[in-house]
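This document opens with one chain alone, in structure tokens, the form predicted on its own.
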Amino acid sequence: MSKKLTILMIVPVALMALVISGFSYQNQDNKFTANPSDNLVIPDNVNEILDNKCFGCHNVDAKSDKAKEKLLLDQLTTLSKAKIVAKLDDIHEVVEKGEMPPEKFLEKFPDKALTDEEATILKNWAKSASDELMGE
């Protein structure tokens, strides 16, 4: 096999193999780190209040299906820009009413209660990340 014939198989697999690990939104410890996303940005502030009080039980390898139905932050940045619209208003609904995390959830999980800061921060992000969107 030729030198040429080599790279030109070489260089399509290296090139998948790039684009599969920037699709990889879940980090060794299992916690929620968004990669950049031409639909939507996650702040830092945003994505630690996500990763501490959200991603447990929304995301793919989470035992609630009810809560994966509802939101897979893992996935949040490969939807569609509409469905990431939708996303957005849904958080800021589920927080502006006290929704999220569940009552009986935090019965047993009473650290995984958002503050009032951290909700503030999340309803914020939510709409003017969700408004963003929908002026582009």
Contents of the next structure:
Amino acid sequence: MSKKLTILMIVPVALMALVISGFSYQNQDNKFTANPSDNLVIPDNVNEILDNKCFGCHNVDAKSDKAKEKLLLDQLTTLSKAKIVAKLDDIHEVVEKGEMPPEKFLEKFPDKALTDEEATILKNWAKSASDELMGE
Amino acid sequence: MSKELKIILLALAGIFVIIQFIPANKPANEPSDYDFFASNMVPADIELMIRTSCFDCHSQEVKYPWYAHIAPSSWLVARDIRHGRHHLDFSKWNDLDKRKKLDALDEISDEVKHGDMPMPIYTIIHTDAKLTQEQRNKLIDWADDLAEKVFEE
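One more: the block was the form predicted on its own; return the form predicted in complex with its partner chain.
First the chain shown before, then all remaining chains and molecules of the complex.
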């Protein structure tokens, strides 16, 4: 086989490998699964929305300091009950007001917008989980 | 002094005088019998920290500095106090329900942890309001403890 042909074959294979490893890297690292805890259980359908629409910014390794300061989903369930109530109330409020995901972010990633159904699921969960913790 | 410079300085002085007539609407202090610190058994060192670093915007015991009476700084002071009290007013703590108290304490803990409060622009002038890391940690622990107590009530 000529040298040229070898290179021609190696390049696409290497590129494919890079793309595949890139994808799997994303999948492994950007997946949100709540830490099991007695304080808060996150149902699968809520977990999926949080994973798809929120976790990209609200995780310990994310770039945005502001998002991380406000909420770290990977630590949510391990907080005290008192703090979980406050965080759930915040989640309910920002979704209700349509403040999250932020408008600026959605300009770049319009597919990250919450559908009406997703917003309703999130709000209902935040409210009922918070009420339950408060014994209401 | 050149003629142009004189004109510019005079104009600036004129503007300064004129803006003094634009009211800043500084929020007044409403007297109240409620004592946040006594009611929540706040330790003395924490009380001092909160009084020094938070009370000028988050209470009805605001001490207005001299520049709060002169435009344009008076506008900034008035705005910060209005915003500050809107988010948290220690003097009206008891008007909050349990849930709002938990929200406020979580916010205190987070804002202090991340250095957002006291506002850096405030501590430039009020250097005594600056919090050391040790003070921050104490304040955070206190807020988290009080949140636990409020939650158990």
